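Presented as structure tokens, the chain that follows is alone, the form predicted on its own.
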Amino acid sequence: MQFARAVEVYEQIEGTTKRLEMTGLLVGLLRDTPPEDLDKVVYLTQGRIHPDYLGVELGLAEKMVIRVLAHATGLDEGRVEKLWKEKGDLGLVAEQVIASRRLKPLESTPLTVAKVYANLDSIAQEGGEGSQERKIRLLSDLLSNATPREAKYIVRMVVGKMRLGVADMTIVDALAATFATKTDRDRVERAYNVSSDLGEVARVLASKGLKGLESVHLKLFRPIRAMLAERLETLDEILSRLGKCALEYKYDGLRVQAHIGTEKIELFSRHLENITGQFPEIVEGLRSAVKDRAAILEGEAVPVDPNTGEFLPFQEVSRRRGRKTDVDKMAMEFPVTLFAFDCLLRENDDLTPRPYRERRKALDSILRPNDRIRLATVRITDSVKEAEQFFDEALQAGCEGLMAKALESTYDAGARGFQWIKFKKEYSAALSDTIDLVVVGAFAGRGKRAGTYGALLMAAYDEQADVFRTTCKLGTGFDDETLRHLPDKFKGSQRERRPPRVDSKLEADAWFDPEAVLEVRGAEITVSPVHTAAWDKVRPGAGLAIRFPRFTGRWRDDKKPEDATSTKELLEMYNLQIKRARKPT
């Protein structure tokens, strides 16, 4: 298939905000895509060329791509860096200097999707001795053969910066609609919460049709998408609600999901990066505490201080995030703990359709705890006086609160629901609670913070609509030097306008892709005629906002934007601000 006809598309897709009319813009082209490049246009399309836990990076900075451009075009480099610097954007530069470039290629063959993998694939391949030459001459034989439309957007898949707004979800529904139907779309979204890997299913799609989905299924090294939980204010109501169930400790750390085989044992986060190499000392741990080796268990690594044994503040382990160099002097000055608390597969038996007694026995079974690998702390009950005795052993151990999760709940990969509940000590007080927001958008600095952002605009997540809607404009708690820098860390995913999946009824000065997750404390949640998040759901015409807002300084670069705090869970905590104001003192 020609690359043309993907950038058509892809065209189309950034003039518009609608997910809807995206869907159908995807749908017309997974339709006239032939099957032998179907998965190749889904990874195009998401700015990728492998699954993310494959961890393949293209491994060109934006000083190499100008390098490209400048002798693909004839242009100096300085002139094509000076571009870049005014449009904050490679792919629009590449669209304008190709157009006008001074240097004429004799012949040109038009592009084909193999084409543009092919490249790429082989860009983010290379290694070695003379790499990073063999990369340049790679990108530049597509760029000499490429139109300035598909300019653009070769540069930005190579940048890591596609801007199209499509999110994995809206392939899944492109998905079903092509290949199946609208009450299909569950079997396929399945498909990808079990493989973590749109291009697969696309390829099974394409090949064996919706029967075809039932061959994918867990797998040894190939993460899993997370099961989420809810929340409620009182344990009487968790309690209410499960019945008897599994008490566990809430650790504030970061959650790992650990594939243990024989001959490798390999860490994911969350959101399916391969993090092995932060953290040695749990991949050494993991080798004499299981017994099993194919297994897949998932807790959370906390930071312990070694001369005290108590936890330490999450940021000690955000600290080794993206770290290459120093690791093991990290590991040994603040080594973390894994506290597994589920295990999905066990000698290549999945263990996900299990109810939760059956995993917690599985992982009981196979794990010999040692220093740095031990079991989460669990207690199965239905009594609210011994679920408080031991919320509060769980607050004196250093935990943020308790997970509470139904004795016969299977794991649903990607799923949130009342089978899992958290309960976190905040939730009894006025929103001293801390939630997650996305930044989506930023207002100038006026007085001493003129040159810089004087507020960040806020969101939380609409998982129905698959959006970002605001509720609040944050210019607290950032100190002086984090404020300095806002401009140059939000400069990446800049965009010139609105991005579709962001609805917003204020106009920001600088508007971003929804990719930073920040924390956030705020006062109280009132209605508000200004902030989108919930619009609608409790008075017609308002949203709700977050009062007084302040950064607590955490940047949540363990969590995807679509993990942050819902507009669902914001409307959940509000009405249960109101509950507990009409309660009589």
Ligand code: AMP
Second form
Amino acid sequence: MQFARAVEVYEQIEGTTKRLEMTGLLVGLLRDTPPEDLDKVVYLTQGRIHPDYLGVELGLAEKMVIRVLAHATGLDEGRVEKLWKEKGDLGLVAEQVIASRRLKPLESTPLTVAKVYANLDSIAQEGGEGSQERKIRLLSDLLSNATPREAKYIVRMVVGKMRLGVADMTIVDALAATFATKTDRDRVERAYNVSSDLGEVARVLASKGLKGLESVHLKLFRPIRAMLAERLETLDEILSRLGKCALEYKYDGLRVQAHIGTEKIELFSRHLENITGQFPEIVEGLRSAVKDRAAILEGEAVPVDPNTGEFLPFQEVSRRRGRKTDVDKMAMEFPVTLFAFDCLLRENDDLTPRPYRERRKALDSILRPNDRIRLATVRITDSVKEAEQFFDEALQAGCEGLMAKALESTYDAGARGFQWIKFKKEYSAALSDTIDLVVVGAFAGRGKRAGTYGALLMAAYDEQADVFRTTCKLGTGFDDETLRHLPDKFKGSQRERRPPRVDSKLEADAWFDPEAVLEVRGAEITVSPVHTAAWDKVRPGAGLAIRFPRFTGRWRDDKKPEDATSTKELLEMYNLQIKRARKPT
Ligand code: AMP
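Given the form predicted on its own above, produce the structure of the same protein in the form predicted together with adenosine monophosphate (AMP).
Shown next: the complete complex, the earlier chain at its head.
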């Protein structure tokens, strides 16, 4: 098929703002497309060459495209660059300069979809020595045969800015309308959700029709679109809806889909990017933890402070891109632990149509947990009271809440439904100010911190009772020098036992008289069954804790421990924030 036909439809799509009209235009295009070009048209329409998970990106540098445009038209590079600055869209520049080119090619053959796709694919795959020159040649070859309008879209594709706004689900609709009736749309969507590859769906439809979609199965090293959760406000509602169900800790990290084969292991993000290189410690952990060699697991990766054993904010590792050496260093410093919660493939057997119960059993049986790979904590219950208790335990463990799962639910790829229901903590408040807390104890360090303290136990002052009540473990924000000297610094105030004015449920390795005051910044105040500050004030059997506390570096020597932030202040800050958060906007 000639590329001009696709371009004609792209122009019309650009002119419409209505999704229905857009779908209609696409259906027209797909109907005109011969089977052998169908997948190519689907990819090109979204400015892609392959499904996203393969990570094959076009994204040529704009400067390079300007060079090619100048060369193809006989214009000066500076002039093309100036036009680009004016228009801000290199596609429009291409359209204009090709229309006014001074050097017309001696003979030009109309571009076909196959030719455009082949050249773009070669551009994307090129690498190594001399690849720049080869890319330039491939693009010149296209542009010298392109009409101005074709040039506009080719250039937009190569710089990675197609801008047509055709979403995945619009293509699903268009494919369904082309090859099936409306009622069969779900079958097309399912094939997409399982394969994450619209080109593949188009290929199967073109060659085998609707029936062929049944052969699209979960496959190792091809990520499946993630199942998503709905939300309800209370545990009561959740249990009335699901009845007896599985409650799992809801970890606050990054969702990871792990594909485990004999030769290799690959990790994918929720957005189906290949993130294997970013988490060497998970790959290593999986190698020894997973007995079966053709498995797909899902879990949440959370950074753990090796000293306090507590979770860290995910930002600590969320951008582990950089060079391999940097990634390895970060993996040592803030290793992540993968909490596995689902098993989608075992011994090459697709478990997604099986009930949760069975998948969880499979997960339990193929995992031999280690430091890096653990099982998500789960409780099966129909009692609201037990669920509330479990929720408290989840918060205490540093999780953001619970995920409730219907015991009979299948794994519905790409779907958001009430088979999975999330319940996040309602009792938490953002903390914008720093607070001043008193050091009342310490925990022995491990690994790099062996011989010194790994974390300090911090407390707020209760004026009424004249005691210090704990509110967090503090392990981050210390430089190496300060860390090394901590035991010396606190030697004078160390006590054999917990001092009478300290109220703590935690057992510290060293206890101190409340003397030193440190400035601390935290992310939020949460209700905690472990810490004793403002005990019973927000909820029976719980106090207030600081989540993700970090030492600002400031020792408040100017403050006496009784001048530290009081438990009453903490409670006020908490209430104020909650009130603000609940105010309708
Ligand atoms: P949210 O991002 O708030 O919509 O919550 C859904 C996300 O919670 C999922 O995509 C996972 O990344 C994450 N999550 C954490 N723990 C679990 C769990 N036990 N089961 C399922 N998802 C979980």
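Since this is a predicted model, take the numbers as computed values, not measurements. C-alpha atoms forming the largest set that superposes within 1.5 Å between two forms make up the rigid core. Residue numbers count along the first chain shown, from 1.
- With the core held fixed, Asp503 shows a CA shift of 2 Å or greater between the two forms.
- Put the two forms on the same core and the Cα of Tyr411 is off by less than 2 Å between the two forms.
- After superposing the rigid core, the Cα of Tyr53 is displaced by less than 2 Å between the two forms.
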